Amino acid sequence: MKVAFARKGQVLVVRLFGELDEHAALGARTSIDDRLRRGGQHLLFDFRKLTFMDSTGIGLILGRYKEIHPVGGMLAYFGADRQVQRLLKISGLLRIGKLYATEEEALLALKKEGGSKG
């Protein structure tokens, strides 16, 4: 798995690529993680080039956002194939971040409901 940031404002968009299973979790987290300490309110996961995300995935998504939420941070998401949509309904992440088609209509949003600046 291969996972790239940008920055956009307050905003950090995580572009995860391939499989998001337990042995890429750790990797992604550690780079999030790092990437979050470095500045950034909100989270936008970019899953576009996403082939494969399993319950390891959930729990990387919502430790993420246990980390932003506190300090009034936002999650989005957009590029959700099918089964990943179904995975983030099923899984409840919808209820603690909001899908979008794509990554303007995403960043819009979290600049306007978020305050975020950028």
Second form
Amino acid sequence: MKVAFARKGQVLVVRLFGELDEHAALGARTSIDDRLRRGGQHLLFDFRKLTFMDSTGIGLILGRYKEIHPVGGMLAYFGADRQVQRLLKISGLLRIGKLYATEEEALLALKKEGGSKG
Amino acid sequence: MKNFVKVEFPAESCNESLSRALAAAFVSEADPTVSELSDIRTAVSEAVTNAIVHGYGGKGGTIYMTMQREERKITITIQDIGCGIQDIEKAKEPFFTTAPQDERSGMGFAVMEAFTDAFYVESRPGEGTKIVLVKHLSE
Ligand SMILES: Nc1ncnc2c1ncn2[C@@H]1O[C@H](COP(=O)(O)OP(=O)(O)O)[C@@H](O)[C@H]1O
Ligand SMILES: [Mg+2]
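Having looked at the form predicted on its own, could you now put up the form predicted in complex with its partner chain?
Full complex below, order starting with the chain above.
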């Protein structure tokens, strides 16, 4: 698995490539946390190039949410296929973060909501 | 059409993807839909990961996997001779995990349930765990 990042204002876009399972999770977690320490308040997960995910990915996303939430961070996702959408749904991740169709939509919404919170 | 395969492999995390690939290869002969294939890969990944991280506690061991096909019915078993499960009903509850420090979500069994047509857990503390995953492929 590969993880790439893009910083868009206060949003850190996390692009996941390949398969996110238990074998890949520790590496992904470390690289996201390292990058998050260098800045970014909100997290936007890009699932377009994610070819596989299981409940380990749920744990990874929840773990990152626990880090940004206390400092007012929001969570959002885009590009999820059917399998990832089902995982987000049954794990309650759709209640703590919103799923968007495109990156532009997600960024716009995060900017709006982030702004209204001050 | 009937077929079966039996394999065993070490309980190492690199074999999580191998086990998914094995299941996909076995099922592909039955011409499953894309969703059926990804459901099976996901359920297998959950069971194998549990055997590695919980059953053998990350210390290694052997995982036994069988795959059976009877017409459109696929049955996959994943077995470890690890620590076993104290309370199976409790373990199946969504968000229940004995390893929160590793960011386990406790959603593995819930995912197996959602992605299969039936699944069974046989386990005895100190003896190990066997997971049976059943999926009926569409015609
Ligand atoms: N093969 C196994 N051997 C021993 N314990 C297991 C096994 N599979 C599952 N368990 C127990 O069941 C619990 C719930 O499993 P699961 O739903 O996959 O969540 P998670 O893996 O995130 O903890 C685990 O935390 C563990 O205590
Ligand atoms: Mg699990």
